[in-house]
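One chain comes next, on its own, written out as structure tokens in the form predicted alone.
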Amino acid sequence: MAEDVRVRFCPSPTGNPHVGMLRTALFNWAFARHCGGTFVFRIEDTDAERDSEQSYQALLTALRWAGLDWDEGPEVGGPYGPYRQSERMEIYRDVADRLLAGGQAYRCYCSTAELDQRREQAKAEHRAPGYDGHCRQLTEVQQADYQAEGRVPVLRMRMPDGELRWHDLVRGELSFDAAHVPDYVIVRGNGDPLYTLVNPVDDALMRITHVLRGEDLLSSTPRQLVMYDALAEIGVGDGTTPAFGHLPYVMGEGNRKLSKRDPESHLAMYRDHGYLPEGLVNYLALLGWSIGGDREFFSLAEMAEAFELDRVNPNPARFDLKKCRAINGDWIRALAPADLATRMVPFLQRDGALPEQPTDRQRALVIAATPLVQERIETLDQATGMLGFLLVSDADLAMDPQDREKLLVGSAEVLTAAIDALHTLTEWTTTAIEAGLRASLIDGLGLKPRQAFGAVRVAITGRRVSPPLFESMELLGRESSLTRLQSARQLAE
């Protein structure tokens, strides 16, 4: 591949960004970066009723969050702009007029009711149910008669006879019988251009060389190939027909295609739950592609360096939320502790464990505690449950009701022995705390470690599951640790 490779990612700004969309962007980005080519980001916003500025901004935010930069597109510019289709309407009108004048397209006056009636008739006669070409050869007189009736035409593209073949970069040789691909609408009766026109026009004018997109769009490829040929005939673009590669479906629960309606498809869910962009992007890369061997942990840069289309698997890929979370946990463990601490702070603030402007002491405490939880969390939103006890006042410590009932009731003797042992310590370090409690509770009372430290852990952290106990007590400090143990003893009594 040479550096003249040009790929495009062209979502519509409708609804919220989803993981399937991000995977498509990722594969196009990686292919462009691997080839030293150009990644074009353009917005298909010709549907004024469904498109929204909020969704548009969400798309920009999603790509930036994931670490995907673009060479041409919104807020970047480029030689083939504008990159929002809503700003290119004059271009589409001109091309439509030229296709009509050249005979590649024609006006169709059929009403919806007539189309439905002929479709039902075709089904009854076991014929292909698509458009039957009724208006293909209308004379000027016939067109005038329809216009006199007040009919408003759409513009249809003429499909050729015979077979349409192409080499798919992922699926190999493919073909469609033209009989099953009827003439299709490219401009509505109100003059609005459709995807079937604007997408190939932009590809041609923006010199797109490769189209990598989802398998759900495979059936539209024959129509686009015909359009590329027609555009070349009327001098739109440089005559290049892009090479197509159709990426495998992403399957959800029940072995069905992951839908926008599925909660796990929403990109916002992963951001809200504290998935790292590195972790989510790493997992999405595995949905239909392999870097080689059994390797599953790699960075964006490593993916771009290794990305080859022959490693894209045409078979459907299953989205496994548990595996996604596990890979995210691997990324959390790979971060420098100071970096992880910085990333946890917004979640601690969101959950009320930290104020909007944390003090230097609070920030230092989070940094010091980070190594205690780095091996124990898989998402950043778990930080509050693990570290919140260090950041609240002793009076505001919230105890898990079940853990309190299970571990504190009847533990007054254990807590009294722990308090007595800790009062005598001459230094407040992890080693001294552990030695003192073991001597008092295990050697002195003859308890097993779980019996000995369970009540102490709930008293200190409010939960049965927490960071390492002795290290946590050192960070919490002598005064707070003893205050919490004394309060817990009162509850236990």
The other form holds:
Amino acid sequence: MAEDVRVRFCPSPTGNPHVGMLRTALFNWAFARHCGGTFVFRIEDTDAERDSEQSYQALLTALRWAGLDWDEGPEVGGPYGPYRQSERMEIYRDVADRLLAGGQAYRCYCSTAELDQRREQAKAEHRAPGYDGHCRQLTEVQQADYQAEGRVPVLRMRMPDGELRWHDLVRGELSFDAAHVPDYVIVRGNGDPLYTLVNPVDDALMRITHVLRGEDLLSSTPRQLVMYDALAEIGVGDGTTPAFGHLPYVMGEGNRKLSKRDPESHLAMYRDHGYLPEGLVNYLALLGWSIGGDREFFSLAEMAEAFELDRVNPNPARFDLKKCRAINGDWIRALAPADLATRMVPFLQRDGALPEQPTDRQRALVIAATPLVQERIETLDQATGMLGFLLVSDADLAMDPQDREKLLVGSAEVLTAAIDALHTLTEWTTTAIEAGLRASLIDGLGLKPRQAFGAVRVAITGRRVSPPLFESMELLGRESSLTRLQSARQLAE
Ligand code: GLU
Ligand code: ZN
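Switch over from the form predicted alone to the form predicted in complex with glutamic acid, please.
In what comes next, the whole complex appears, and the chain from above leads the way.
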């Protein structure tokens, strides 16, 4: 690379971090890591009404959870800080003054009522409805008169005529007729600088070389290109304009854009349901990018190694929760059992299957049982349903009422035979348990395996879906297994 790549992720801390945000962060991060560049994390918190500290903290937590590290930004610092825009207001004030003095921006005194009225008129006359340039050439005297009337001006950018083009890193050649992009507001009447100003100012000052962001921001690019030229003229930044690439839309159900209102768009949902960060970022990487071939399972490190922008697909990407779950399941199976056990523990604790301080025996049980559930769960929050039976006392075993109704009632004979067979076993191992139960229930009573073991499974685990039965009984131990079978037999009668 001739230049040092510098990219940024610059969310506004409003609401809950969502999937689209993390996808944008991920692609920027991967591009930076691939190029040996710098990943800048900037917080665009200039809207005091909407921004919140809670949302800011949630963003940091989400990025860390996902495994994305940043080279410059909050809590890390860096040579172009501060990285929270709320701490950079002086800078924006100064740049705005210089744009006004340089003529790139001008004061607009039009009231909202006047703007509305002229917009309606333009519509009626089939003219473009945007700002009409009314205040572009006000004289000193006119301005003084407006001031005297008590009008408070906003600051507007002067858009050039002609065409604005750029080579989009994802979408190729794009052009906008600048005549259709009206002069836009960069500072409010009360002095608050807007996104239209602060975002390109910081990109220039922080020497951002590549802007990778969602396609929803495509329409702001022509305006920002003009802003970069203006900033170059007044000496803000090094005079270069970053390259732009617009990442495809993420579509939800029914061919609509995934919206913040969709529950599956909230990152917190994934953590709560026990998605692995590895699984979620792997899935998000597939939303508009491919590593090549049909390959769909890869790590962050592999993504970074392979990440080229020419593999970013401009077509909308469909968010498919089922597929996301499936990939998460693949990740669960790829973990070392000890690692998986450690990750399941907080979910077991949350659901009350394990106490705050698990005993050694409980810990050992979880570790021993992990290989049994590893093939059977797609998210960590399924661990409790699968393993809870091993961790509760025999008296506290909860039984699924439907399973009890279907599989226990009327099974007294089966359960009695199972108890008798198990009593006589000389050793309590998976193989011995299986052999004993098969001999007595299948060969002895002539039952089908489903009938025979369904009742035993519900008796032992409380439900019809469980880890493998004989292994589970070995782990549970002879005494508990027999106690549970006996209580079940009472229910079955
Ligand atoms: N703060 C802006 C947003 O969250 C950043 C947009 C951009 O990447 O330019 O939408
Ligand atoms: Zn005006």
